[in-house]
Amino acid sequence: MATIVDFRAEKPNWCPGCGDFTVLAALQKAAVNIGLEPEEMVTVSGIGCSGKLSQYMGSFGFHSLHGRSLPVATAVKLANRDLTVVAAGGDGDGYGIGMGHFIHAMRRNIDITYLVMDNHIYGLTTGQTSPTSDKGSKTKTAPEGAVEEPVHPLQMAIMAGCGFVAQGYSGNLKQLTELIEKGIQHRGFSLINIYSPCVTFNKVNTYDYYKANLVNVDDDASYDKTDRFAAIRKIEEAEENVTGILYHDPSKQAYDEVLRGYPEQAIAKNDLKFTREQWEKLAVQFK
């Protein structure tokens, strides 16, 4: 059986303090705690600081290109329906130039756990206005203050029938690992957003920003995540600064269980010899 031990690979070299640190440590807890073997499992990650988990998680591992985690992993998935597939990116990759992938992944309900890794901030870049940056925020891009309203993809991810949407925060491992797990067993798309502190370039979505401001849902037994205007109402009332389960819907099928004609077995297991004549009417079609 696996250990954490098994699930490193190279040494981080975020900054220090970076929220990124305790998204590593919680998938890797995860990983473990559900028992999963390194080479059942497939880390896909975009650009940006969050882009080198997949470099750093001791499973499979695929840097792929800014805001293309979520296609590439999508490939991974249906050509071997028997991995575990997480994404991985930050705000910029994954609600900027991959918010067309973010969208149709969960409409197509892909079976993958997306991690997206939120500090409000373009970090790799020495801070930019990203898309989730709060309206008057001040950064390099926007020093007197960001004019466009934030993205919102909570309720994004519930309005475009994601069926597992929730939020952790850095500064709660236990909780971000338990999140992370259940993400992993949801059968279908599952959406973690993780608020994860730029130390370097955000001086206002800080640690103790969050301590202060977060409410966790999964304390609230009266809080019913299967009710999705609900969850919308949750999320508006506080602001988006809520952590926890907040919607999660398991009975919409898999993109792979209702796609017809879809092997059992996945693909990437086929026998793919070619005999001379299947070789010769491949061909004719390319000529």
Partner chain sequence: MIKDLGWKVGGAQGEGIDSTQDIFALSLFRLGYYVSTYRHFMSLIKGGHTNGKVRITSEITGHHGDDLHILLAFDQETINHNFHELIDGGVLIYDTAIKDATVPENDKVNICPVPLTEIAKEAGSPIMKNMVSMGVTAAIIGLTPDDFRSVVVDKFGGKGDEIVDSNIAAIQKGFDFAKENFSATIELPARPELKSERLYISGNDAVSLGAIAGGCRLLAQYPITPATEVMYQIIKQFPQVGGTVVQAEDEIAAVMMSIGANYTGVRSMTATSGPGLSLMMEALGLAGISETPLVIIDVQRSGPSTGLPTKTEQSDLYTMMYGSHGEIPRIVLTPRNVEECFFFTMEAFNLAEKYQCPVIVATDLYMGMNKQTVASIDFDKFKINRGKLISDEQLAELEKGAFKRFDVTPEDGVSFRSIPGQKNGRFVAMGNEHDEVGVEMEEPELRVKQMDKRAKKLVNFNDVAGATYVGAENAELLLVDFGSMTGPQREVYEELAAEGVSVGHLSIARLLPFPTEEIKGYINNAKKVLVTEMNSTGQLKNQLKQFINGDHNKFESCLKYSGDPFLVNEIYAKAKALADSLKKEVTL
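All figures in this text were calculated on a predicted structure; none of them were measured in a lab. For clarity, a rigid core is taken as the largest C-alpha set superposing within 1.5 Å between two forms. Residue numbers count along the first chain shown, from 1. First, how it differs from the form predicted together with its partner chain.
- With a cut-off of 2 Å and the rigid core superposed, residue 264 has a Cα displacement that falls short of the cut-off between these two forms.
- With a cut-off of 2 Å and the rigid core superposed, residue 11 has a Cα displacement that falls short of the cut-off between these two forms.
Could the form predicted together with its partner chain be given as well, to go with the form predicted on its own?
Excluded here are partners and other molecules; the one chain stands alone.
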């Protein structure tokens, strides 16, 4: 059995106090709790502070391009369905340049878990407006306050047919670990949006802010996480200041389960032998 130490790689160089430390710790704990071995797991990330997660996580990793973690993660899972695949990125990475892939990965229902470290700001490029920056928030690129509506990832995911939609918070390692475990165990695409404060560039969406405002639906026994419209109502009423599993539908079949001709055995484990007999079968249509 692997331990936390087995899932540790390089020492992170995030700013002291960064919310991403908790995300990494939660992912490591979740992997251990599920009983994964480091070589059975692949963490694929995009670019930005969040993108560095793949280097610090002791699993196999792919630190890809800005906004492009999901197509890579999709292919890793399709190439070897025996692997546990986690994609990770930030709000700029995933909901800005990567928005197209985000919607399509959910539509396909690929069996991967997507962690978005949402700090409402571009961190590594030093503090510009991000797709989730609150309307009116002042940044280097919106000194008078952002005029655009922020994107609403939770509502979008539910409407796009995502079967597991949750939100976590870097100030609550225990809950975040549970969410990641359940997300990984969900067969299909799971989105976990994580409020992960940027202590350097975002002075509004801070730990104190979240402590004061977040409501945890996991504590609410009356909350029905199978009702997608109730989920959207709840998220909007709370102005997205919620944590927990907001929507879960385990009945949807994952992409690789419904594909015609998709092999039982992981494609990566099949040998590449191609026989004369197979060739004759292919060639006959050209004779």
